[in-house]
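As a starting point, one isolated chain is supplied in structure tokens, in the form predicted on its own.
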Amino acid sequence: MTTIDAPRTPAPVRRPRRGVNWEKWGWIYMRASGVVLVVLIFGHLFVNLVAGEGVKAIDFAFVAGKWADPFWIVWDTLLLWLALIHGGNGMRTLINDYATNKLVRTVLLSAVAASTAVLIILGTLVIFTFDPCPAASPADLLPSFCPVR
């Protein structure tokens, strides 16, 4: 039989939790990164599709010219990092909500964390090591805008 406490019964004293509340910070990150991502994505789409000649102008030379400017390197790196972490955090939330088996949840969370980390590392490596005119390449394989060496 369940009894209900009298209305004026004091609530039990709860000890405050210690440590970082990761769920709260994940929630805050999703909201903040979402706002920044909207700006980054629409800026990216505007520059790539509207300001120039449209999608037909996007080729190797377009990317090389864009990444010659440090501003666009930072812009695209920020877009990459925020989008991947935002997506990984969203997947983490879904897994925590729907994976009831502890082992399955651990495997899925590990897979999401690993794939997010690998994609961030590879994407950042591509952005920062991109060289449209590598020194040891044959001249006939280089794009037309590269100086002949």
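What you see is a predicted model; the values in this text were computed from it and never measured. Residue numbers count along the first chain shown, from 1. For the two forms, the rigid core is made up of the largest set of C-alpha atoms that agree within 1.5 Å on superposition. Compared with the form predicted in complex with the partner chain:
Remark: with the core as the superposition reference, the CA shift of residue 102 between these two forms reaches 2 Å or more.
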Contents of the next structure:
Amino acid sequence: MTTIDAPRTPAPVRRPRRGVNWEKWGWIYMRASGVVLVVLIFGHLFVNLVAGEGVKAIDFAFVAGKWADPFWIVWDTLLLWLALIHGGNGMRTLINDYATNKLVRTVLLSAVAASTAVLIILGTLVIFTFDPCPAASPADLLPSFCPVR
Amino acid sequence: MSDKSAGTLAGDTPASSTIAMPKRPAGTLYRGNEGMWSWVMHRITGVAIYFFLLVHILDTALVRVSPEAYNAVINQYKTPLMGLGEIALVAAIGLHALNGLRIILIDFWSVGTKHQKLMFYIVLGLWAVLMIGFVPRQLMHIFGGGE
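Let me have the form predicted in complex with the partner chain next, following on from the form predicted on its own.
What follows is the whole complex; the chain from before opens it.
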């Protein structure tokens, strides 16, 4: 049988928590990044799916043309970081809610953390080491500003 | 179910010593009805968008491999089937984005909780407008016509 405290027993005195309240900052991050992502993603969708020929216009030269402009480099880098951390933190919330087995939870949380880190590093490297005119590529696949064209 | 007590834990506290057990939880934001279903949809669309994001970063990373590799994979996004998939993607993102703004208003707007139900229907309305704008355009792109 469970015993409970008598009514009006003073609550045990807890020491105030020390250090950064990460859950609070995660909660704030989801809302702050969410607002920015609404702008970034709808802009991304409009330029890539709606404007001009839509999805059919997308190819290597299209991407090279966008990344010739620092505006889109900043846009896509922000998109990469904000969206992946937002999504990874959202998945963390779901895993904590539904994965009741400790081992399963640890495995899933590690997988989310690892894929987030790997994809942020990969994506950032891709954006900042991108070569719009790789040598020995067919000229008709390259953007119009490449010397071979 | 009054919206007034939403957000409080117990609602009104009676002065008498006995409390009638409520037949069901009342006045909560997340149990039943619009509040719960928007929460369910937010989770489902969130997971779907997350897995698309993983794939989308990997396919875009192919621009660092070669123009041929990137074009070969991105051409898969231009097939009729994936064109319909992009409609599903935009539908999921639109719902998640608009409902996310609703969540922010519930959290930070002084009367946000009171109007959460109305805001849910505003979300659905704006989402419908978004889809009415996007779907015909996408169908023209995918199945020819358009520009």
